[in-house]
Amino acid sequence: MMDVGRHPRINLLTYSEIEDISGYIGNFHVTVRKKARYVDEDACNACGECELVCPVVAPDEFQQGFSTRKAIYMPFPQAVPSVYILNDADCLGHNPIACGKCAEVCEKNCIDFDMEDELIQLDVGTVVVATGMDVYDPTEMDEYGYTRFENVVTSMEFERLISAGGPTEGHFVRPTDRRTPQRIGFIQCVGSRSLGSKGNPYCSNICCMNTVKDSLLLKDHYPETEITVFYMDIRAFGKGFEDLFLRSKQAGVHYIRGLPGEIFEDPKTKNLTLIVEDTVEGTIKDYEFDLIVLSVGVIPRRDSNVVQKLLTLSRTEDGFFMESHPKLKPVDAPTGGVFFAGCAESPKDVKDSVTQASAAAARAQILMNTGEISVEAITSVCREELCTSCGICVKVCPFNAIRGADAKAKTPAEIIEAMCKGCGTCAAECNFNAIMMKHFEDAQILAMVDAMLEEKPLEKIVVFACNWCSYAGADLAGLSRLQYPHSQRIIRTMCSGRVDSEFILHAFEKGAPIVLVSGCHFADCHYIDANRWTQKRVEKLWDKLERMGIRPERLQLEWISAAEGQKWAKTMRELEEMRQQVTREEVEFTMRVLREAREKAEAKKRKKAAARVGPQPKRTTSLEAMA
């Protein structure tokens, strides 16, 4: 830690937050808010005046809430930056009946009540996402009265209470009565490996080992504490972990594989009881106790989303951040240029969120050694002859990557390379044909519907699947195994949003039974919200074919992650139960009245063009613009 406060590389921002990330892999433009700590954090030298005098006192969060600080404080006596906070929220300068002692007692004059929010900008070319884990809360399994009985504390709590900087100085006390506890309980997996509905059903990793280690700090300290652990499995399969487990049993820690279902506490002697069946004896015992540690587990950060939709990254399941691919990439994320480390990416200790952390350095050098990269060809070119500056792509491109397209002076809309990331939803949305996609061209597309189609098109699903989360999610279902029904056959777009109203329709025209459009849940699009027009475009076709007399139903929108194997199968099982309920006559009726209607509209076009003078936007079927 101390290391990092004086490395002249670095650029520590503490009490700071993300506020805004631009940008791509190599070129982020990053925006950071420096809070307002009212202390300068370059004179101030720790002295510890201002604590002195400060009249209020809050619970201290570092300490679990067991001791108090001031409003004006030291975090912890270790913190980096070794620099005084001042908390607005406890202070009573900042109300109305002033009080400012701490600023009359600081001969440097480091405090000033007016400081404010400071927004640092900042250009890099990668990102390290290293925002580490919450604690669960263990309050919702009331069955063990952590909120009802004092002497139930959590394995947080634990570390500050044996803490020689904690706040009984390491003399090991229980909450109720300040004795020391002649008899501990732990219990494991809390909020871990739960099958109910409170918890979550992962495993949190560290919590064995960290019982284990608990178990030997008592006893170490405490060689007469009878210690008793009950668990599911002892989780000791780290290097060196076995060697700790024997050592903690050796020690003469009781092993119990069995959890309660519920503590009562002793009203009088605040002693807590329990009942637990030993599953490996098969006996139903009870056991007292003076202090119970629960074991939580580990959870993502609750407030993970922030980053998760600047970087525009994907999350598991379980809440944490999903890697670019869980053998082969576990570092990088889907995001180029952005790389995991720690609990962000799953539940670690201490030696594997170093070990991950390294690998993060490593491959954010490998990049910025290289000093440049290529960048896939995927962006969409605007053909002026066609452009009618109607607008409709500057409006829906989520990175504002297009300007010009002025109804007014009649300018053609001009794409940004640089900022186009290829999502292709102006290209989609184009009325005119005017903007390609480069490499997904509407020509390439619709003949991958034509090929699919060609025979047997009746036994046959079209999905149009989104590179980055249902084309992967059905990569992980085949990963994993899992078996589905053979009919779907799959067109990958780089987003959802690049599958265009005329592909869909030309399926059912070419005879499809069932049209699957899928994409990225909302906050996992990596196209920021391109996947909205998808499903403004689908909803809009529902009509159109409901109008039309076909079935909206054959239509499915799904979204569906990267990390959503089993929906993917799911999905596909049950879309071949709607493709069994589509008859031949259903088919028909759909690819004659499809045809009519487009043919309609190709001869009104036809007439309006020929009707003006002059070079006109024409309508063409994309397979002519692209010949």
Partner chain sequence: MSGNDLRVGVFVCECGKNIAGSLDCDAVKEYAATLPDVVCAVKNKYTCAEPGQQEIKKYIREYKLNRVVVASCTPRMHETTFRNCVAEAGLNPYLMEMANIREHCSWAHINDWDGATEKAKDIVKIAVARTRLLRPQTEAVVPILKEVLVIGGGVAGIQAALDLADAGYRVNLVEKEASIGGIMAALDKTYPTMDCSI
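Residue numbers count along the first chain shown, from 1. Given the structure is predicted, the values throughout are model-derived calculations rather than measurements. First, how it differs from the form predicted on its own.
- When the chain is split into two rigid parts between these two forms, residue 309 and residue 31 fall in the same part, each C-alpha being assigned to the part whose superposition fits it better.
The structure above corresponds to the form predicted in complex with its partner chain; please give the structure of the form predicted on its own next.
Shown below: the chain alone.
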């Protein structure tokens, strides 16, 4: 961070937060709020006289609450810039001034109680999201006694206790009696790999090796310390990590495969007793320790939803940001010009974070040096003569690529081609056919439906498959030589969001017994949340079909990923069984009802169009004109 602060081409804004980001790739406009420090950065020399006279005492967040700080304080050692900050929430008050002692002792007159937040406007070409991560709070896992026993600490609190810059200046003590613990137990996977209501189902990646490092650190400083680690699995993947694990075992650290069920505390000695099932020996044993360390997992930033809305990003089920493609574009966000670095995208150690940061910087540099971008060939186009400025397309676009569409000002929708990714959700939701999608036009898709059902329609199942997941899942099923009926006829669309209700009704009107709409799982949508509009559209169609006397079960909706070839084959077998139960009479009834409804709607539409044009003047013949 000190190197960053000194770099002539890097503008470092500390104690600041982004309020708004607008624009698109190569043309982002960023609004940054630089918070008031109430201390002049240029004049302050960090002498510390203000901190000495401040009467306020508050818990020090950097030291995990093991020590205190004043209302005016240095955030952490080697902070950049090396300037004090006055915490407005802790200060006794400066409007009017209730204390003012810090201002009185400052010889350089650095304290300015009238300082206000500053809004900074920036125009940038690319954005790198490196928001980091938060640490799991084990309060809800009360079986480990974190809220009841003072000598149960988290791995983050342990780091501060043993650090030379910590509250005890590197002298490792336990919180209750300030003596050096002789028996220390580490409990792994606290908040990680939990399938119940508590914790998270994913592996946090760094916890095992962090514990191995901590155990070696303790053995180096306190060789007589007895250390026991309770674990499910030790995951020591990475260069040199297995050797580090073996070094820890050779140093005398005991590893027991099994997690504690209960923890008890001796009221007099404050020692802790653990009841653990050793899954290797198949026995239940009691262990007594002076200190317990909970190796807590990592979680996404708690305020990541704010960043998600600012940049129109998508997140996985775990809550981390989802990359554009896990293999081909591992640092690119679905939104053009946005890249990921570090634990914003998934839990990582330092080495992997640095690697991804270098990749993100390289990707951004390539884009900036090029000076121009290649956009998707499959983008949407607004036909202004048909646009009614209803604004539905603006609402449904997952990339905020459509603006305008103001009914009051009567401005048609404007599609920013550089932002459009070609999902086609806007075209499917538009009620006036004002939006056309290149290469996936309505006429093209309807022509494919006609060709499929031209002969023997009762023997075929029409499938609309998403390009990125369902279509790839079908391909995997074929490559894996999985056996399933061949009755389905697939129409590939870039996203299930492109599947217009008209396509489905047209297929039924042409005699299709079963129609399947298939796309990505909600958390894996290549177009952020476009498939959620697919579900809403299909649910409306189910209600409409039921009102018309048509079985809604004949329209199916399935989420199938590119890795689920087995699910694709199973779905096709189930659909074939359903197809065989659909009778010719049922299909003919469906065709007649839908044809009548379509003709009625077209007649109503012609009547409205004629009403808008108004009555035409009577035409006169040449003889009438002469008279």
